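Have a look below at one chain only, the form predicted on its own, in structure tokens format.
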Amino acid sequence: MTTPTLQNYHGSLKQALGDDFLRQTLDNFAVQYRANRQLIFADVNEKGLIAEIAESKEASLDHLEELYAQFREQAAKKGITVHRAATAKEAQELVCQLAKDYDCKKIIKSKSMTAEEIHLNHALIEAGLEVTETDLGEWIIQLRHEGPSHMVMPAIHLSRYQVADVFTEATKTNQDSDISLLVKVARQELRAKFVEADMGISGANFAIAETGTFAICTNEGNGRLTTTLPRVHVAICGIDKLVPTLHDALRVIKVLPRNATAQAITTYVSWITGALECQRTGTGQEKKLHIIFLDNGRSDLIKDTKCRQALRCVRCGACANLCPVFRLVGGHRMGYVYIGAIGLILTYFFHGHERAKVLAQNCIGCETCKDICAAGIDLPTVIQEIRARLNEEYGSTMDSALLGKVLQNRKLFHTLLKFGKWAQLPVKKGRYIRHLPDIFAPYQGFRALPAIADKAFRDLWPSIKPPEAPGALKIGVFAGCAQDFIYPRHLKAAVDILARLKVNLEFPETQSCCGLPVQMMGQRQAAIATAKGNIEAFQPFAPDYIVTLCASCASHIKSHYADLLAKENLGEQVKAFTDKIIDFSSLLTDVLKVKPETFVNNQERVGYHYPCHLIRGLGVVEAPKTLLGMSGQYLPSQEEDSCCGFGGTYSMKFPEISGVILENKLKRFEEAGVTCLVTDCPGCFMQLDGGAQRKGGKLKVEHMSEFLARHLAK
């Protein structure tokens, strides 16, 4: 695979989007996986177990050299030869040398992502060795000269008809597309390979320091055959797979298959301790067992305080399973060797910054991967860190750099937005932009774009500020840029509701954008500047709470301001600000304890789209449904908590993906019989409302504040 440019990467994405089988397969799998995973975790304290694994993995990383020394000592007692490879090339050379030393000509392999990482097959073939993958999926993609499209299901992107064609070519015999028959063909073809092999190569899911044991988890019997039949067995293992005890490994096994494929346990868990493996084989030759611990940048990554958590990864692949981008384009477009969210990160550290430059941009920031990670890795935050580093290393794109410069200057930013109100007049039609030339907004035809409002909220505020309510709660209003300048009606509706509930409201005029757009684009300095400015803006008012109608703003402020400003000596001020941030729905239900009689319920058929940063970033689930139940007939819909495809600037950078996600999202609400769709984020509103307008259907889209204000009792 050549290093992609953004232009040829877009071409590759469009090709994948045109593959109907790929899209349907990955979508069906995601829906089924979500349901099955929920069932398989029903009897497990999922969050508690993941927290334990994260803590255990971090402790292992802190003592990795000690664990390696202990494993090597214990393994040597059992006849295992332990090697350490600093680089991928060194690991390749070690395996090739072992094959030469033991006069091995034919090699079989069980599934190993670490072997994929170092491109081992290419090195072995160049050395004149015959190499055969024995995992069914890996064998299929080997025959197709491809890499895996998923860490656990490497051939998930292929139909049975495509596999039949591959087997037909490999066997020179026409093969039926019946799956059971294809499996029989694979077994028949591979059987001789097992018997004839001189060397078996495996990976290792764990390496247990206290006993010198390593283990592999598989769903096929090929793993056991690969590790036992050949006279030489070589295991390749990332040094991060070292754990202190069997208990640490068993804890991971409890979550790994559940997270990977929604199984309680894999079909086979093979524990390999040298004493059992170093016996005479049927050929009369002594069995040889070697394990190679691969570094390949891992030692440096351990020292990287912002990104080292990526080494907790247990290789379950779940970060891809529900990823809205992966579901559309698959792993060959969303990764290099490792795929999904973790793949965007590991490509940067294992395969070069240049190769990661485009891939790292293809994260929509929905946080599904963080929510589902078996090791508690904050994947979106690490990806944002990598974007910032890539910007610093290679320079920003023009649009990214310009946005960063503008947002650092609040007055300039607001002046430009106000100027935009006049500049848009030739293309404005009501609340929407009639048409923008592709030079300004290419490929945005999948949605209607909103116009800048005639009057910003900050200009409306003096005339709509409610009278003071003595002794009542003091609530600051954080507007964010979209609702201040594009959707001031959302904020005005919220003011109407809060005035009815008798609170004191304050709107500091010097506040600005929360900084999330530039954070997502890797513009670190701009994100820091906006964070500092917003804290300073609210400081004089000392509110009890700071409400925002944007879930993304709230999540960004709570999750990232402390880290962004860690070097600014503002610890107490940052905490005082972020602790007071609350989303609109939670303010109404949890703080103000709003009652059903506040609203008139006319049983309007209403659906709810959970903004990604509300349900996953803030953990808010019940508040929106409670409010909609008071004011309408709430209709649940399939995957109402899945991403809408907006992702801030993502929808401008990858419109081909954003548009398809939006289309699928609206379709599910229409199928549920929803007539009014409500959300709690202006970005999601922009996407959903724009899509509904472009479709010309009857689906009405409103912000929660609009919907509730419309149902206020007189």
Given for the second form:
Amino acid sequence: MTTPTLQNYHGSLKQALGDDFLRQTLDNFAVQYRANRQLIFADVNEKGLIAEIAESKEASLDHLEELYAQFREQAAKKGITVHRAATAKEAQELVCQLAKDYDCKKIIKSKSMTAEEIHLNHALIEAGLEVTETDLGEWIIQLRHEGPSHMVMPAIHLSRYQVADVFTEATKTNQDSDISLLVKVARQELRAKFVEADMGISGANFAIAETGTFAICTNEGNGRLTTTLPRVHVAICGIDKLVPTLHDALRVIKVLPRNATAQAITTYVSWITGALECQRTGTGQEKKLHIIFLDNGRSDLIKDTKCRQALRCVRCGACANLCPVFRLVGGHRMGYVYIGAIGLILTYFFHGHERAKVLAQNCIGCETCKDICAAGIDLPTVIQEIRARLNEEYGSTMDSALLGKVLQNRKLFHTLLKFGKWAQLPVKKGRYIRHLPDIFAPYQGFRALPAIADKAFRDLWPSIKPPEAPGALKIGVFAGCAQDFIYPRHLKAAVDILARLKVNLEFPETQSCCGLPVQMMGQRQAAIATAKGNIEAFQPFAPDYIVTLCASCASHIKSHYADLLAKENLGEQVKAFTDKIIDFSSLLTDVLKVKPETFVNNQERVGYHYPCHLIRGLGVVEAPKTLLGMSGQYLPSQEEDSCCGFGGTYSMKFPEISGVILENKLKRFEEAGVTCLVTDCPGCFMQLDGGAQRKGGKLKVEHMSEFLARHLAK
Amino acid sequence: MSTINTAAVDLFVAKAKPVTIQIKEVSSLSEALTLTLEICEQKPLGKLMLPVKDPDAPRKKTLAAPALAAESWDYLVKEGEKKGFEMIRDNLRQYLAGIDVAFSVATMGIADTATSVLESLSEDERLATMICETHVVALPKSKIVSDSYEAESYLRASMTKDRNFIAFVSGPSRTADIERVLTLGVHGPLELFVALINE
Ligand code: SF4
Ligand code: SF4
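Now that the form predicted on its own has been shown, please provide the structure of the form predicted in complex with its partner chain.
Full complex below, order starting with the chain above.
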């Protein structure tokens, strides 16, 4: 098997981006899925259930060996033989051996991601067995000799015409492209396979320890036939599918189909307790029933405190559905066997670091997946952790040239230069680069890139610091690199507004980068040192709040500092600091309670782009809309909360993807008829403004602070 | 379990609609059987999914009810044969090319997902309900609970005491694997009727 290099990965991304059918399909799906998901979750407590699933899955992982022993005992009593396979190879061999022992020639399968994980079909065919997938999507891709492009909808990348071609070839009869007719072809062709098969192979969504029951969820009913017709049934699942009680399974079923396909439940859930009669073996005989629990790295992953949450996954596939990267390039480029956010992670653990090396880079960190994960997994954080490990293992070689350039561009990340291998990078004379090196031009054509401001905010501060306001709130300003050095005007506008609202402002000079960019690059030590420095910088001032105009800084500080600094013996200091961090919009609405009178509203048609780190990172939804409603005519637009494609260094690494995301994003605002687009993060601003400039600059882009300052009442 | 939770029944009916389950109200099991005969009569003759020796030979419609109690079965056979159906009680493996209608009785209903709970120890019943074109499930209203947690203690007991094959059936067999277009009847039934028995 060849492993992808960054270069051929870019090639295959480009190819996918040129597949209009794929993009249109995934885009339509994302839009419909989002709406349907919301409806189907309306009658259950989504967040509550997800939290319970996360908790119960964690508890199961803690007691997996006991659960396995219990399941084995219960299942054995009821005629099921239980096996355990340490590796993919062992599992393959087990199934082949069972086929031999029971003299099986023909095998049918219902869908199993675990079987895909171990490339079971491949092994069975090598062993001379005939294998037929019976899930329609799986059958289609089997006929095309390719892997799934989505965990729940494996053939979502194909059109009806392509399916008709495949069926024409398979049946040697010309097939119409009418979908209902194609489905009938499958019904007919596969029925014969069911009847002939000696062995049925299924997955299992749950293995319930208390009763030795396992359950299979399907919509097509192929699971029910696969487990009933052949005389031998082999179920295969990861050891992570063990749950203590029926209740745990019922709970997951309340979420899994809702999250997977926006159904309240899959059409069929089969609960198999023990081996039952099978007339195929002769009257009164029992079915030969085996279940294989696959380890394949799972036991080690359980001990991996940072990443083990990935084992909570219930395989709903949802983390791909709304992912901005998946939507553009599909599952064959956004995963290996497992697809989407979880695919980036599981590839690393189940299919080797080499294979994950390039793949793990392709995440913008927008947190969309985390927001809807059925098991409450913090997917982007685990992806970042894997990236850090890959960097440690391989060095940053995989993208070092480009990363180096990024770094030079970001000399403003001055603190970064103090650390490790970055220290010896050539430093240009003077404090900042005024313009980006030309070398970026070929990659970055999709947007204009900003120059460094003539005067950084830290240099402006002494001359714009507002007078003290005795007795009023003390508010610290956390500038963040981008606004300190590139967009000091955002901060200046905020200072104007806050001065009007009469608060005490302070800008501690020794603050620096929040540390997110270095964390994203996997430079953990640098991330820790910057975090510590920032806490120390604000200590003497003892502010009531610390405001930042950068949603990414705010979200990084709030969600990662505690973890990063866990071993630094800083005690309560860390929490005291992170609790005070607040985004600019929320400070104005929730703390300072601004009134419409503060602004002149001339009904400017304004749209809003939600930074990922604001809406998902900090959970801020209403504040920006409230402010824009006071100061202009706020016009909602489609998917205003979807990622703009920036993602810091991501847009440098994968400009082809970032550019298309941006294009789609700007189109939606144009459709909504806005003349000014506002956001709350300098990263998003850089991306959106750069894109709007490239398009001729008709759409004005502003930070919230600029828009409000422009509408401040005299 | 003889009282009827009307709120749960209403919920079941409401949730059945979007998943294309066809709800019928009947007063007794025998009325459910009569309904099944009518459904069989009205549907077109089923298609065969396996090659047969003489595809043009005249065929009877087929109706299977493997797990039905003797008394009800006798009634069904008598009435079915009057209508010219082939009535099937066992040996379903002889009919894998497909049958027209399967009838079964649910042991429980779960309202919030419009689920019928089938406990099919008999292979014949499992096969009949999958190879039929139309599946009719009889479900006494008194057996309908609001959600799966309410069914939990019953289900657990049934899984604990012995071997079992329980199925939650919440609609006809469906797929959306080609261009995400919802299509019914990929492997199993093309339509599902639930006859709610008023008891
Ligand atoms: S964080 Fe965003 S880009 Fe990354 S995997 Fe999740 S949804 Fe995709
Ligand atoms: S990681 Fe979460 S969202 Fe993704 S498949 Fe697993 S449970 Fe579903």
